[in-house]
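A single chain comes next, written as structure tokens; it is the form predicted alone.
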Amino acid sequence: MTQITTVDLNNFTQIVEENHRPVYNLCYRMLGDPSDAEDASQETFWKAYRNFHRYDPTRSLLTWLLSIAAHHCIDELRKRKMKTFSIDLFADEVLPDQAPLPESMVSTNLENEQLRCLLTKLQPDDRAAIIMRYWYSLSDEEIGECLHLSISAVKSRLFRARKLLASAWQRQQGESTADIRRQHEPQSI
């Protein structure tokens, strides 16, 4: 990855090319709409270009860009007072050579949709912390730098968000199981 302290248009074009996908993915996961994500990622790179003099070359360039993107998306969500979130789980993973069975695809798609719904219940800052941890594998320190939080605040946000997600998931799974049982009960005439 390119590390530079001064930026010219050619260098910055390379930075955009190298980092567009992770920045766009973060914006998409935060905002849930491809068009909004593209706008947000463009705004992220525009802000980075204008403020490149503030970049600390001892930090990861990608972490700095993700920080700008996360703050922009949080601001957008707050402006809209909208609580939506969409993700493509593990979009960067390489798929196995064999196509999955249709039953497993349906099950996986259902679980992904349930997770999307659950994540919409998180506050934007908590959502950003979860995305940075589980989709970008950032450390507590890196998340803290990105979101301007102390390490203990990051740990607290992650703990709270995981707890909310786990209890909502269990509730949702319990409701799904009850629905399936009702569907398979014999009908009385």
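Computed from a prediction, not measured in an experiment: that's the story for all the values here. By rigid core we mean the largest C-alpha set that fits within 1.5 Å across both forms. Positions refer to the first chain, counted from 1. Compared with the form predicted in complex with its partner chain:
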Given for the second form:
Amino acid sequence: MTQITTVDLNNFTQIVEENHRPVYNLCYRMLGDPSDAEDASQETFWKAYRNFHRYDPTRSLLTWLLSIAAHHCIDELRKRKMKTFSIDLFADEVLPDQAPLPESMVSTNLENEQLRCLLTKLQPDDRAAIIMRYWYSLSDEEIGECLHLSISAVKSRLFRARKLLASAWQRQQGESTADIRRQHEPQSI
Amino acid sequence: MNHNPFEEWLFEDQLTLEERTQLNVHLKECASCRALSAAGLETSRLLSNSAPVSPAAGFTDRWASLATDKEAAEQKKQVRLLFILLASFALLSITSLFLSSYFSDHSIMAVLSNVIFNALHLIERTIIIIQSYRFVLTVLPFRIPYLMWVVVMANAAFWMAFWSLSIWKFSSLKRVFA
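Next up, the form predicted in complex with its partner chain. The previous block was the form predicted alone.
All chains and molecules follow, beginning with the one already shown.
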């Protein structure tokens, strides 16, 4: 990992090159959309560049970047929640094409889609904690440092998130089983 | 069947041996908790096995271009702000010059020369004050007894330490950015 204490645009470009994949992945898992994730990760690096003087070199640079990205995404999700009402008014126009996808694409994206659906069930803070634990294997202390939470708060968020994910998974599986059953039932005329 | 506290234990990180044994016994008897446990394991598997996603190629170039644009925009904004400040200052000076001239029945040139005269006078006074301080500082140390110096310096050191400590305390409170 590059050790840079003072930074200019050229130096920082190297930092972006080394860290953009994990930052983008976090933003994508948080927001669930490639275009939003691209914007959020670009903004994360811009914020980091502008505030580089606040970076403590004794800490991991990636953890610091992930912390900025997580906070940015949490803010974005809160803003979205506030806009939900106005979007709902035009929901019919905004909804993507509902036509069935080719079978190969469906099987490739199925797990990702299931995961995306599951993660949307979580509160933004809980989602960030789960992503940091499973994709970056951060410890409770590191997650707490990133999200500005105490260790006990991290533990309770992870616990709540796991429980909610399991219940959501059960519901999801129940619904798909019911769908399959409905499809196989003879049509009554 | 009562699922408490087993439903909670399913998602706990650290269980004692006794709790683990009780949970296993309960799982053998309870289909509902067994299903929830399986769902928990499945979601953990899904999360652990999911590969990280990468952005489209050229992310760093796109960022560099965005950062250059943003930096240029910020510089432009700063220049604009400086220009507005200078223009406002000039406008205010000219307006006050005209107003003084209007209310004092003097010509603008007279007011202007008066302002310049006062400014020069102020600079002259400042220089005299600085020179007097310098003189006092070079002469006084030899006139004041040593004991007096010790008392004054100890006082100054105490108040400096107190001031630094309070500044440090306040700044450490604000140091919350990641």
